[in-house]
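What follows is one chain in structure tokens, specifically the form predicted alone.
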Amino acid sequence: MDFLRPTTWEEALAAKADQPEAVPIQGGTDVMVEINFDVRRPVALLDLNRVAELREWDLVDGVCRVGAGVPYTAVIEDLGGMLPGLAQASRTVGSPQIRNRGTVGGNLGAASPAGDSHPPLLATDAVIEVESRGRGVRMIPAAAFYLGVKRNALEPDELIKAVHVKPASGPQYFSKVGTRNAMVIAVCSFAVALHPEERRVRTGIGSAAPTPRRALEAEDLLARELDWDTPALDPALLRRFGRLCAAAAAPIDDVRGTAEYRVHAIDVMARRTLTWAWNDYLGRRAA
């Protein structure tokens, strides 16, 4: 096995060019473990950790653009005020240990569907900066980054160089069940995000179908029927969209959960994150 290990974004474009096959590693938290039980063995590994670039965010014309190498800790850290669903999901990630290797970036090249980072992506209409040597740089909105399980949108010569995400405008929140508290992988996760300047609300479903996905009918419906100047939330449209998110997702039975568990699951974790989201702009308006 080949170990490639760049200091520069061109070096590692370059490599990638002239390797395509080569896994690309930053923290190694889901490719070492594959590695580790002889579920895959590529040709070769990329090594990204010293590509400075890559673990730098800063704001872009009011967007703010995290580098594939900035790690779970930092946006914790950093990031949790004007990034407050990816934040959430950062913390269920793994232990301290996990949280300071493993990045976002790695998690969307994964494209497991049990990634804790997507659903608040998916909810935040975030778009994901790839980059080749040969054709430049490339942006994806993440709903079309998702091809199938362990499987995006990346051309074999590219990479992930960076996560554009628009600071919140109105409360984000992530909800996720596991088979215990902590160190585990998503049962089924959720990620609401509420606009309230464009009055709609967006949804991010994980680990509960072939991709990360969004409950779109769900979306529709509040679109159409969410009074956002109402005191509270009308208890048979809450239960509606519960119902709606749990309709988009497409469950397996696997040794974490049961098919229709994780239908039940989501129509809770819709209501549950939806009304936590609604009290907070609520408690937000009267301040």
The other form holds:
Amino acid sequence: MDFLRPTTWEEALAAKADQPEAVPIQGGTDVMVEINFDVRRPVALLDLNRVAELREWDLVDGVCRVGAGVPYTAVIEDLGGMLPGLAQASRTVGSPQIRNRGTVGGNLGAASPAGDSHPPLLATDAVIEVESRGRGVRMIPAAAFYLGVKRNALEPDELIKAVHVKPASGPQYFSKVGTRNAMVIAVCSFAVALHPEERRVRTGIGSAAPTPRRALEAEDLLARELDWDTPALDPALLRRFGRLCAAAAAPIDDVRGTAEYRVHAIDVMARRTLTWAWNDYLGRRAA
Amino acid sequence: MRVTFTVNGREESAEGVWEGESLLYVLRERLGLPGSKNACEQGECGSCTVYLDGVPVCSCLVAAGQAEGRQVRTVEGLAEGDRLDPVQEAFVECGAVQCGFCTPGLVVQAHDLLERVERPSDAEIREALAGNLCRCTGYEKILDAVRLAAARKAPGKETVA
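Having seen the form predicted alone, can you show the form predicted together with its partner chain?
Every chain and every other molecule in the complex is listed next, the one we just looked at coming first.
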């Protein structure tokens, strides 16, 4: 096994281009588990810890750019005001030790359907910045990034550089079902983001389909029928929203939960998070 | 490969480290520091918790090569000579040690909590220790120990709920 230690982004891209089978390692919270259990024996590890710029975040032209190496702890502590949905989801990841090392970039690289950061990235129209030495930068919308169970849109010579997310213009909520309160992989999860100035609502479903996905018909329903000017969230509309979110899920039975339970839970979480977000929206409007 | 880093204030080198090897393995098997325990090797139990550049991490999930040139502080580095750290002392006094296997990780994690929060609430203690599993009896004595250590480290301060 090789252990590659680039110190700059250019060196990292060169290393990945020269040895596309090298496995990038940032926080190690997924990669090291597989190595420790001999599930995977990569020919090379590409350590990104020395590439300092990956650990930075910035506000560029009104968009928050979060480096692929920014740990969840920093998302929670530094970005919670701008990216409340992503920060809420980050707070449910593993333990403090895991959140100190794990990153949104790593979550995207692993592309597990259960990754906690995916639903809020979908609900906020996040864009993933990837780069290769040969072809330069590609900007991939989150909705086009997830291709299958643990498969993403990265080419073998590409690395994830950053995630671009607009600061929240309205309330955002994340909800997750797990068998206990901490240190748990999602049975399923759901994110909602209100975008009041555009009068639209975005969703993200986690761990209830082969990939994280949006509930498009549920979003369309609210685009047509949600009245942003009346205080009451119509209970019938809320129920239809929940049902359409549940219908967008395509879960399997596994050790963590049955498909039937997951569909039910997505319905409940969709109604709950939308209600939280709506009440929050009303409160801000009144203030 | 060869990996060199600072452990508990001393520069240490390990030779012949396999590229997929964890920091935990290097600490225990190559540097003779068995304080950090090896239990789950998947970041679930917290018994291998160490400081890496001042931040608590599961050393089983850090590739040894990632520690090159960095500062590691293990449970062995908390006491000053024979004088235990207040967290260690409180664990002994409260009977929080139990079988002892999870203790080093809990001590490091509790140590970090009290460095950041002088008088943590119970909810803050529980959240901080959520990644450290004990399979003996339960966590009450551990919570007692953290409360006692907090009270001694920051006397007179009120707990913020």
